[in-house]
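Coming up is one lone chain in structure tokens, specifically the form predicted alone.
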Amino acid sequence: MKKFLSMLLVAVLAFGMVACGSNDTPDAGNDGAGEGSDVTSVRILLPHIGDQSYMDVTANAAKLLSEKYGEAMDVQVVEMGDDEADWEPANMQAADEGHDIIISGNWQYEGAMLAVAEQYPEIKYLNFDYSSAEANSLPNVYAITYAAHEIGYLTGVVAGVKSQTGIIGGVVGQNNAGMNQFMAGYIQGAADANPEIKVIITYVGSYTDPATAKEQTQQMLTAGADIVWGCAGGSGNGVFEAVAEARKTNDTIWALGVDTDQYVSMSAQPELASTILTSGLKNCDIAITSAVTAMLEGTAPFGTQEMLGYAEGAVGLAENDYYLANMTEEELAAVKALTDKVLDGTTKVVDELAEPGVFDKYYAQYGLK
């Protein structure tokens, strides 16, 4: 009798055991993130936020994570700061606490970013804007990409197109590849649009610095120009302060944002968002929620890079109702004639980073004398 007791209860302790153990198991459906939980836990770390633009359309992917997935996702963005020195640790504590899935990159702090992915095999990473293809070739690793040289193309049929002085200009926030792709499509649209067109560009040396920006933008104003694309981040907000004094006594002058319908992000501002025409579009945001639904399901090809366009939605313009109010119907129909051929693959727009040097070239060509 004591035996058959004894028996029983060891079948006991077993189901028991076998029954808790069923629920440590990871859930299929997002491929073991958050073992032991239901819950994915996603980090986005950032330098900083409330640039309006480049950062915040990032910053916004949380918004539509949550918003998409609820309380199966637990998304933060980390601001990590401005400090080149303190991005690797950021991203050290991050990948110590155990997050399924950290989203940071771009050229400018990839490297940080990278360097930790590579010690944490485990942890699944999304480069939501690469820069090397080479360093983002890591197993865990999955980079995306956006085709800068197409804004810029889009962005300066526009200005090409609504120009009546025939020059345009340009903010740039640094001087590097990276940003003179934006600037060798933003040309050659302009050009496709008007061919006797004449570009001014600048750089502000800097992604948070207004001040220069705008005092490079009433330069470019006072030599004949009357559209000025602010492609600086923080900094163009100087372009727009410049673009909003002049159009007190000339509404033909415009602005051109970048990354984020910046007449939607400045709306708090309408004195400066009034000044914008358009914005051409980085969609970091859309890009990031798609790139991390791929890695849930198991099809985000890691190891690999990709680069996504204006017909993968990607990048765009801005053509809200202002933009619509502001253009004429045979300027709207001009633009979208020189688009669709980029929709279409008819025209092929220059790219900087695939052809070093041909900025140069354009700008030799284009650049006012």
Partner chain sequence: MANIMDSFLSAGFLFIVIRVGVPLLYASMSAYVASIAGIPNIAVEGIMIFGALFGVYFSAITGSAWLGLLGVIMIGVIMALVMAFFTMKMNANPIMIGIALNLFATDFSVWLLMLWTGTKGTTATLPSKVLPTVDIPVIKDIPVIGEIISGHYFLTYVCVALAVFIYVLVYKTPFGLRMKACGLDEHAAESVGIKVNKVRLIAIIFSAILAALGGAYLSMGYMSIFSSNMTASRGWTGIAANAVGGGNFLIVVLTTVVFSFAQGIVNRLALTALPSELVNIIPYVCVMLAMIFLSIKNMQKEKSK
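As the structure is a prediction and not an experimental result, all values here were calculated from the model. Residue numbers count along the first chain shown, from 1. First, how it differs from the form predicted in complex with the partner chain.
Treating the chain as two rigid parts that move between these two forms, L324 and V342 fall in the same part.
Switch from the form predicted alone, shown above, to the form predicted in complex with the partner chain and output its structure.
There are no partners or other molecules in what follows, just the one chain.
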């Protein structure tokens, strides 16, 4: 028995060391880039990649940047791990290695980045999805964020144009201002497309409970909704499940995806993928690429924050072949007519974060009684 225990202990220790080892050497082969070199050295710090969504789109910026700059840029993604305590050391290490540009941020881990950025004024930082404007006003930090309300608007326009029953749904992860920012835009977009539209919004209360999301979607479909937007992280899959079942008898029912082109990420499950008419996109990769370009050209407004929207290409709709095949010419024209107004600024999309309470106002007006 003792022998077994000691073996176990050895195994645990060995495993632990391997695990730590792989964590601590994100960039052992740092090829001396950085100060004094012609090569611009860029690091993207993320907790993890591989979620087929937000993180992967952000990490894809590395690919876009090296395509754009080729040999002139050394860009790598560093996985910091999901343990919050590791984020500041990871930022510290990246700063010590002397890179030209460090990209990190997002509401969850911008704190770790900003704490380090303050101590390394010579390094340029890009916060790719900031939340606190005040904290991001350091002179070496350029902070961007995405117009989530415009994502909502674009998706809402498609829902409003495509709905035949005049009732659409939105299944949301949590009831908070950030999520309602999507939803206020969604209702506004749908109402612009169809002033008679009725909207049902439900909150799952969790981003990992697809079963409840499925129940809520089924209730919406029973109430007459024919387009449902799943805006609830992992729970959103429940929306696709419910719509897939309903489509067996009625193929005018559609689901909409969020953040990435979910028609593509669900493609191994054709029955689920075929429910997704289009997705509202957050193009973090494109936004980061243009932000880095601005930083290199010296036009980036350091110390300030910028919200990038549809006009900048930072958010959009997944206009894949499936979408184009399932929209008629008139429907596509109607969507374009409305979304073009966002492009040229004629339509001002309401923003729950800038104007708290606007979601409640819209929902009171267009919610299904």
